[in-house]
Each structure stands twice: as structure tokens, then as C-alpha cells.
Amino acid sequence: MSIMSHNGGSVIAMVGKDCVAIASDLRLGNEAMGISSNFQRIFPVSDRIYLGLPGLATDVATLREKFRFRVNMYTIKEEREIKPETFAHLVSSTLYEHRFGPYFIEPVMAGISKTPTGGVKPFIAATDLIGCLNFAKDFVVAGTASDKLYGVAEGLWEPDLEPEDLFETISQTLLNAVDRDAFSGWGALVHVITKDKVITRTLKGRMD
């Protein structure tokens, strides 16, 4: 048994059209034992990006206080929001600090960016738990339930997605990805992140 599965728990974040989305189930596990059904994975680190942490609990919690001290600095120091790639790196740099003993963690960031322009950019990153990143234009995924998710999300898929369509997408594919991982699952809690709004959503699931 991987200690990354010793809890439970997946993570998915996907990109539309001017809009992204992170969802996560609730589960909390011993392993194949039940603790809670509404356990937070994913953590807003600013109006525009959005942290998903899923693996080890005890780590969740002291990498969610270590990221909020760590933007925190930087936006007293710089005087200026974070940008999500420069979140991206401040969470490789983290993760990697600890390299010869890791955080079991393998976080997801979804965000969004302005252009020069005055538009805006979706951004989607991953890590494994040293810090490797891994960027994507279509989805990410970690945790317990990443290789169905994988397989489903390439079969929902599609670019430009608008913000209800998207959520639809995301929100189809973790039910039906954890729905066949016995370690992920019981209801989900979905962000959908525009250029005006965050849109949050708790979904049902199975609770077998």
C-alpha cells in the first residue's frame, strides 16, 4: 500500500473558453475505512487560483498553511497579486525544498491570468510530490482515482468549453472516474473560475 493512497482522494482541473474548473471528491479515508464525507481538498489561494492537494491529510493541511504564508510574503513584498505560473513555481520550489523527504502530495493549481491585452488566459499545472511540473492545455488530474480520470476526461473532453459546459464535463467525468475507485468518491465540490466569478458547486455521489 503507497502511502500517496493511505487517505484517499482525487483531483481533476480542466480548461475551457476563458474559463477553468477544479473539482475534488470529499472522501476521507483509512485506507478502506471510512472517516469523513466532507473533507476539502482543494483551497482558494487567491480570487483567480485555486489549489488542490490531494494525497497524505496530515500533509493537505501543513502544505495549505505553508502556501498561504508563502503568497502571503510575496504579496506584501511585491505589492501585487500572484500570478498562477509564478504560484506554479512557488509550489515546484516548495515541494522540491523537501526532495530527500517529500510531502506526499500531488498538487493541481487551475487559475486564470490576464494578457497584456486586457483578455484573459486559463492556466492548469500539476506536480508530482517533488515538484515536477507539468503543464497542460486540456486537463490534469492526481490522487487515488488518476488513471480513470484520465480515461474518462479524454473521452469528455473538448476545447472552448463554456463555463456550464465545462462544468458539466468536470463534474461527469470525477463521478464517474471515482465511481471506480474504491479510495475516491461520496459527493464532489466544484469550482468553475470565469473572468467575473467564481462558480462553486457540492455534488452527490455514491456513498457505497
Contents of the next structure:
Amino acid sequence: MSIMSHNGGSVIAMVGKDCVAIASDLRLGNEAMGISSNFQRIFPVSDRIYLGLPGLATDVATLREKFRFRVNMYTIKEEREIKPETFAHLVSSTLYEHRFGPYFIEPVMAGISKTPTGGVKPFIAATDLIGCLNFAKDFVVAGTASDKLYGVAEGLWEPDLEPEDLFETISQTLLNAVDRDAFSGWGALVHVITKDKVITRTLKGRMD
Amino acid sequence: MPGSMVAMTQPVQQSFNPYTENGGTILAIAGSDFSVIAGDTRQSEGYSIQTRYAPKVFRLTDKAVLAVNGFAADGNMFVKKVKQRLEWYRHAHAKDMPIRAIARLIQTMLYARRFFPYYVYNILGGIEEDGTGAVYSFDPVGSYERETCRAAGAAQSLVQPFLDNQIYFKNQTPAAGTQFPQHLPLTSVLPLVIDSFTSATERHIEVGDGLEIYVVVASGSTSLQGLQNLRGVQEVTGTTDGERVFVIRRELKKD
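Switch from the form predicted alone, shown above, to the form predicted in complex with its partner chain and output its structure.
Now the complete complex, all chains and molecules, led by this one.
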């Protein structure tokens, strides 16, 4: 079996109207055996940026600490919060440093940035395990259920969803995709990031 | 020369692989008194498109339509043999074989080739003797099951979870005091089929070019209205009484 599917798990991010959402399942496994149904793989980077790390669980822990360190260093040196676009390039270059011995993670990020005119700009991105960036305008997916997520998201997603509708769309997409994937599931976690707050909800899912 | 001596003494193994995979996707959904069987028309091998129009869905009788996906050569041969067996049945019994009997026939025909299988996933759709819509899905060696909906082929993993959500209402809760319908009306099923294929075309390279949707309608069904004045619909019914068969053809993206 491949290293990418050793522990299982999937992440998805979607764009809405002045908001973004990022969601993942909660399974940690050892190949076919389930180990934990409370394994979080989405982490806050700043108040308005969240990072999902599907892939090999040991690298989830390593990269989480690595990105925490690098974002802290950026914040201290620049004396300002990192922008989502900048953070995406930080993720990309960090992974590409290990071009010939990569971390087995395909990061997904979601955030919103404030424009100079006072508006709000939603942002999502994903990379492969060596940091090739994908700035999608609709949704990004990664993990062992990625093909299923693509199929459902392509059918359910529509432009300019309000935060509550975006929550429903991303939740239904994730839940129905992971129910057809043996390596993902066992509950889910959803974050909806809006201009002034982050809504976090834990979802019950099939436990088989 | 030592090199050529080795080549002369060592046995050389030759090999021939009689199978290939020709891509594409098929899908069937059963309603209360109708059945929808659809497939794209692209046929490919690796990254090459062999043709943009190779039908994968075939009318067997006025009450049964068969979709085949996998190795196209095996698929075409299998459909040919099923049609032949159905013709023999007509000559012996002066009627069309019922769909549940066709399903069992397909099982025995597939299992007869247990150790050199037809490399094909079959989905059989049509009308049962009691007038209800039916979908039967098979694996390549004949294991089968009657279901309400099924996707198979290259984009099965993209389409099936979408169908779980939209046809079986999985992960959804009905509003208080209401229930989800056991079967959807044809006017809801057709857009779902078209959406499934446009989604699969968008994200899968082996799906696209054209879409053929067969609709088998039980006699006296209310689903007939709204079907006849649909864009690109054509009636392909063989007899005058009983079930009616229609085919709807649509374009899919060609890239």
C-alpha cells in the first residue's frame, strides 16, 4: 500500500460569498485498521487562515510545528499578520525544499483577506506533496477520498453561497464522499470563515 | 561470444494480454414505473480516443435495456450473445423474456466464463412484470443485485457518492413529519443523470463526447407526458402495446 494512504483522511475547501469553508474527516488509521476517531488535521494559522494536512500522520505533526514556527518568524520580522496568498507560497516553498525526499502531505488552505478598499477576498489553495500550487476559484480537495470529493463537489457546489448554505454544501460533499471511502470517515469537522467570525462544527458521521 | 551463448540457452518468455480497458461510464436509476439507463459515448485506450461515438447502452427488448462498460470488444460480444439468447427465447415462447429472467440469464452467461471472464461491468435496466422500474447491476463474473440506482465504469467513484446523496438522500434528514420519497419522478431523475455526466466529464479524461439516455416507461405511466416534447428525444419502441422505450442524445464536452 502507498504511504499517502497509510493513515487515510481527506480534506476539502470551498469558496462562498465573502466567506470560505474548510472541512475534514476525523479518522486516523493504520492501513485498514482504525486507530482514532478524533484525529484533527485542520489547524488555524491565523485568525482568518486555516490549513488542512491530509496524508501521513507523522508528517501532519511535523509540518504543523514547522508552519507554526515559520509563520511566527514571519510575523515577528514583518510585524504584521501573514496574508493567505503569502502563506500559500510559504507552504509551497517549504514542501519544495524536500523535492527529492518529500513530506507525504497534500496541504489544503482556506482564508480570507481584507482588501485595501475595506472589502473581503476569499482565498483557497491546495498543493501536491512537493508544493505545486493550485489556486482554484471554486473548491479544492485532497486525501484518500479525493476522487469522490471531486465528483460530489462538482455536482453540489454553486457560486456565491452564503455562509450557512456553504456549510451545508461542504458538509454534504464531505460526508457523502467519505462514506464511499474505506480510509476516510469516522466523523467530520467543518470551519466556515467569515469576515468577523469563524463557525466551527463537529459532524456525526457513519462509524463503519 | 558469451552474450549470444546466453541468449541461445536461456528460454525467452512471450506474453499476450487479451484484455484492455476502454474507459467511459454508465449509470442507471429506477423509478416507480420507469427506468433510466445512460452511458457516455467516448471510447478510449490509454490517452488516445479511438472514437467519440461508440454506444455502450443497448435496447434488448421493449422492457429491458443493457449498459456494458469495461473492455469494449468483450462488451459488444456479450451484448450480441445476450440478444441471440433472447431471440431464441422469443421463438420458443412467443413472448419477450421478463427482466428478472434476463438478469439470471446474464448471471449464468457471465459465470460460464468464470476462468476467462468477459472483462465487463453490466447494468440492466427496465420494467419488471409487475410494472415497476428495475435496475440490476453485475460484476464481471455474474454476481448481481437489484437496486434503485448504480453507476459503473471509469467515473464510478465520482458519480456513485453523488447518487447516494441525491437518490437515496444519504446524510440528509427529512423535515419534521415528512418522509423522503422511495422513488423520484422522471422530471427529477433526468436532470440528475445529465448533471452526473457533466460533472464526470469535467473531472475525468475518459468521460465525454456524447451522452445517450435510454428511458423505459411502463404502459399507462404518467411519466410519458413531458418526455415526448423533450429536446433530442427519439422513440425506439419495437412493438405497439406495452412498455415504450425512448432515447435522449446530448453532447458532452470533447476535451
